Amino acid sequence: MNKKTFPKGIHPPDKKELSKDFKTEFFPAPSTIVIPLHQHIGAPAEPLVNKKDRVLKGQKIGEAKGFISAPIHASVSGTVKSIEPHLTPSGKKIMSVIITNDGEDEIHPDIKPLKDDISSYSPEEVRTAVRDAGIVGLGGAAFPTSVKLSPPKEFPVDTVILNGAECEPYLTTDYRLMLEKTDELIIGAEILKETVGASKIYIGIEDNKEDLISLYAEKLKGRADFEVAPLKTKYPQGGEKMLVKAILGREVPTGGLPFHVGVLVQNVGTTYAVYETLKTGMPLIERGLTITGEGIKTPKNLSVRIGTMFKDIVEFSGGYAGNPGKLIMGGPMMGISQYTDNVPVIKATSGILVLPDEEIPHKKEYPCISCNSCVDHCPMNLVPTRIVKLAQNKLFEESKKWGLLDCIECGTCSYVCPANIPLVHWIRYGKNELMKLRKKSEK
């Protein structure tokens, strides 16, 4: 089996035998639900309800502004019990919409599909009712799903990539995914495929996940428009670039998108999403997600409402086994630490790990020792090191010109630096920086 790969990169422990031989649970709604109004990549949704409303399930309670943006939904019945800023798994208080479940999961009378036949749906009718829906990439990006199913008509698709790779360490919910709802997959697959005018679609799948490449390999025998892509297992293999790469042995520029090479890429998770959403008229209020950890009792696959607390997860999962160490929002190398579990389910939440405290090293930073150990595995061909070392002096201009804006924020140079510098933490704050020096000067 030629299993294809991209340079450099790393090999972390995966730790996904926790929770991959779990299935996909329904946690049941809560009593009470809170629905930040931003939860995607571009500008925030502005509310359509007020104190007291009673709202239906997937009623739209948000409205999207902007051409970047989504709109939010409400995932149960009940009463809005205020609008107010609440704490989100981004660190900041977003303002959202609190709801308390009746109970009733009563779903709101416009909620159907638009056609019955989900094979008949137009490209531009796709498109709407992706919008509409709310959906975004479930990967972890957030990033509203109508755009990219939108490319510029000088940039045209000719390639779909099925992500399927999750080479996020401890995550499962993709695998699972994969597994118990392969053909509605296959079909949501074809529709993006049609959507975007692409005439192939690969699948890429890890080989630490040898049964699902068996799985679709035998389900798409004799399609000539279907490919399965066997990768290595190596992170970060399922960022969108390392994939185009791998697979197509097509290069995205510099400051570039995987559809100037002619190519979507779509997490299976978003494409699932997509077929629910034309097969039942339902927008985007709930998600699979894994909690996992050595910190977690009883690790799961879940299927959970948009909303829901990270404290009720973590309870129906038995609770904290000892001294949780760190709560992570996703997986160990991409994901946002929290502070508290008082923060709710959002679109991009893709896992919740808990690790316990003794599995936390507690390392020394120390400088640099110009190893060159970050440069050898960043997938990007950057040199962490340099950019980190300008935004430290406040040179955002410069980092710029060394790549600081192409950082995917994968956590690789970190993982391997043996002085134990922060470099993603000091990446990230490079881009923040530079964003609010734009800000300025548009003002």
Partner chain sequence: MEKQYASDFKISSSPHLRGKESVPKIMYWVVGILMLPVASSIYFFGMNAVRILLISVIVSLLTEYIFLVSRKKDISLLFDGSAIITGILLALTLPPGLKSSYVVIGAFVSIALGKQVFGGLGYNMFNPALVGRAFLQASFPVAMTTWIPPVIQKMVDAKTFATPLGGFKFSHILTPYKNLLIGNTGGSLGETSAILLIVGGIILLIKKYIDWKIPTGILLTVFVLEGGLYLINPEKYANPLFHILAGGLLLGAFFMATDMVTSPITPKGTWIYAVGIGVLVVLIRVFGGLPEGVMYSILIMNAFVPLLNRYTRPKILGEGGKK
The other form holds:
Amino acid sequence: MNKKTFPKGIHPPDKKELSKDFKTEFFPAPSTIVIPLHQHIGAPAEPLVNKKDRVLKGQKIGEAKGFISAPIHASVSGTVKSIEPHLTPSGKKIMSVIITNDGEDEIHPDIKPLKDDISSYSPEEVRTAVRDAGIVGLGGAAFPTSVKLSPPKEFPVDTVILNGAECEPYLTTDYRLMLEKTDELIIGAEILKETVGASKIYIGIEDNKEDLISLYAEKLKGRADFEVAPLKTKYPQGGEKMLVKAILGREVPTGGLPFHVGVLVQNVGTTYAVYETLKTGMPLIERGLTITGEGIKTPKNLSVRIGTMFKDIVEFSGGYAGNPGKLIMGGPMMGISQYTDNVPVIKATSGILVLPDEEIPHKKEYPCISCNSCVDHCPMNLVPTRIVKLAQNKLFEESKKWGLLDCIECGTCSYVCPANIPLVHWIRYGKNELMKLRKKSEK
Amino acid sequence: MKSRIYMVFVLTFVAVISSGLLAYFAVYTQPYIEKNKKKEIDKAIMEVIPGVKQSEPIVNESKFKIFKGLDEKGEIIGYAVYTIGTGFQDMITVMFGIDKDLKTLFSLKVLDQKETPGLGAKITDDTEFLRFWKNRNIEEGIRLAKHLKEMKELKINEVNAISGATISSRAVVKIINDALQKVKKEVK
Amino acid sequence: MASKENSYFSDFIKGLWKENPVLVQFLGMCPTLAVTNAVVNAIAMSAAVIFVLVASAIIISLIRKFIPAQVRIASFIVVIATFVTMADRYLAAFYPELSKALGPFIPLIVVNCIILGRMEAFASKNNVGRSILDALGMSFGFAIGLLLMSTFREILGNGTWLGYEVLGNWWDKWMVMILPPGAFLTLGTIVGVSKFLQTKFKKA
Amino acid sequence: MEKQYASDFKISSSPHLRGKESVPKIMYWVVGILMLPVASSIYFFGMNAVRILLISVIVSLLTEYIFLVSRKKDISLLFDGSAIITGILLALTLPPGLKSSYVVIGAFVSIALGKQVFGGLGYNMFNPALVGRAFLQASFPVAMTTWIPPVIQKMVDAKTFATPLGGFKFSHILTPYKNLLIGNTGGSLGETSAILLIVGGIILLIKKYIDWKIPTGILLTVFVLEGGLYLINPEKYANPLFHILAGGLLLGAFFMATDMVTSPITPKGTWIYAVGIGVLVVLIRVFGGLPEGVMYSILIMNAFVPLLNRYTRPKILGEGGKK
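Switch over from the form predicted alone to the form predicted in complex with the partner chain, please.
What follows is the whole complex; the chain from before opens it.
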């Protein structure tokens, strides 16, 4: 097998065995649902409902504002209890629609597929449907998918990459999806290909999921437009730029997106969401996620309504085990740690990870000894230690010249740093400060 | 315009005064400085040729000089050679005395050097280095001894190196040997 | 500065410590680093600087009213150079050994920033009396710096002070102290200590 | 009724996993591997080696302690292992017969001037051990170039004893390869046994505690340049193999030049640094006045490290691509 990969990167313990073999379960919606109106990259949505309104499942409750934005839909039927700021996994309080679930799951009458035959959609119809359904990248970035599907004319897209790498340790939701919804994913990928006018689809799968590689190779035997691309298990293999480099050998230009080199990279979860929307007309109100970690009694792969509180899911999974130390939305490398489990699942929630206190690194921080580990492992070929030192000394423009803004915050440098310096943290600080400076100078 | 003329005038005035002052001072100190220089060379000649009473230059270049050394009756005793050559870090200036038949080197004096203090700089210091240079046979040039030896074990044309400063020692040997070649040409 | 006395006094005293050219203003570093490997060199250098600085200060403050601003630096240099050349010739004539040891550093007094600096900053703006005091203060400050440096360097590097043996045979000479790096090490240490003392002094 | 929620989880910036390496772990591995040359030094130079090593390490730790206390730093930094490494490395570069008082001065200067005045571990520009050694070399040139023979080699005239490089440079004597490999020659405590240094270096390379580019660059450069000279005039210049095995080159290439703090962080910079050291070593050994120049070569290139880092930024993934 010709395994592809990108230069550098790391091999953290993958821990997927905790939840890998549990079939995706449907998690019934709890009595209260909290739906934040800003779950994606771009402008927040405007609320369309008022307190005490009755809403139905699939009903649009937030209107997208601007091109890079996404509408928000109700994931259950019930009554709007209130519209107020609520803490979300991003760490901020965001205006949210809180719905009391009536448990009837009454579907909004407008919800029906645009066309009966899924293969008869035109590209423009696909874009509109995806946009109206509020679909965003489910891998974690939450970038509006309709924008991704509308590359500028001067950059023709010739290749679609279906991202099934799932390089984050612990998480298995994409793995389960690929195993359970094989045909749907293949159809979804074909639609994406037609929409952007590409001619080839690669399915990138890391080689720690051998079963998937052979499954898809078998299914797609004889299809010239499909190719399964086995990838070396390496973090961050699932990063868009890494994936494009590994599979096609193309380098996404700095500050650019995959379409600049004629590629559309789409997460398998997103692809499935697109399929579902076109098939049933139901907007994005439900997503797959993995609840796992040594701090949870029974790790599971779940299909969960957007807006479900973490605490409900934890309870459904048997509650906490041992001495839970950290609650993380997403994977251990890029996930956001949560102070409390009183936060809702949002579109970007690919997993809920509970690490027991013992698993949390308590290492002492030392001064940088220029050991080069971060340089030797950075998948973007940056010099993190220098970027950080410049940022620490408030030389943000100089830091930018060394690639401050090119950092994808994958966490590789912090992982390998023997001095235990929170490099990614400093880089985020640098980016933030640089943005502040920019805004100031624009004024 | 007026201010410019005034400017030039003042500057000229200051310059004229100062050059006058300097001219006077230069004339006043010149003989002393000449005397110092001559004294230094004379003193060195006295040291490197035993029994010399007066001297007169044969060759007088800036980097190479030969002086005839005479006794009180005006008879020639030997020659004093003043030469400059490359050392470890900078130039080394030496003076050495040889007999009139160009067979024996009486002794050596280092006039100026900038070798490493504590190592190469020992070439100036009598007790460390220069005692090896007393009465060496120079018919075939001077050689450095392979290993450190006592004074009496040294061959008649050998000198010891300073331990730890082989390079400076070597440089002096080379300077002397080069100078001897020249001397043999000049003094038939 | 309450009274005139006080102001004259401070003209003199500031160069010794508060505005010491070597330790505080970092002026005249070239001779400071180069000739402080022996105390005798430091003394000769200091003497030459005292002579040049005071003599130039007198002349400059006397003629300060006649010199137009555009050519003042040129005039200062001419005056200073005259005195420097005199000092150089004098040493060569009567102290040939010292003259040899100090090498080019006596002529280099011409470009020593202390002298030009004092001319520009003080002598060209004040009367003869105050200029002399200022020049004396500054040049003694310079001498103090050089003496401190050379004392450390000669004792540590050669075991002697002004040629007299002070440390005996047991002392292993630290050659590096009389070599150029020793100058930097000593200067760094002395400046560090004096800064430390100054901050302590201010607090107290 | 609202369900009670759990809170008080720890929050921190991602990533939430960390690798296994840590600064003390790296340092103590290096200390462990340094036991190889330490063992050879004790075998060949006996009690002298023990004396110098002990004094050097103890004074290094003491100096570090004094600075940590006076700078009000965390005292636990004393045991990060770096001061011990400096102490051992300094001792390994000293001549076996050196007086104890010199060792004390050297160790103090290493830590004080070489490391702490810059701000402690991670901030120093020059390899601390080499700073100490350079200071001693400049201060006590005679003592630092007086070599005594290994205790097991009974010499008839043991008053002075040349190192292999010195012997070649000044008397044109080639020390046999067997002696160079095993270490039965004159020289600094830790530089004589080529074979143990190579073994130690290889372990460090396998553990990835040193950058392979540095020893490779240095040794290849020396080998190629010396080989060229040897081919031009085998009478005058020594076999390149001799140059690699003799003197402090192996110790320098594996243990000194590879010091993480004082070597470049960019790959291109590292290559320039390594080749620069190799070129300087050959220049000093062949054309310079001294028989050995590894120490000065490394110190000189150390000085260029900030410049190299600044001007050798690696190409960012996708840089130069069209948007």
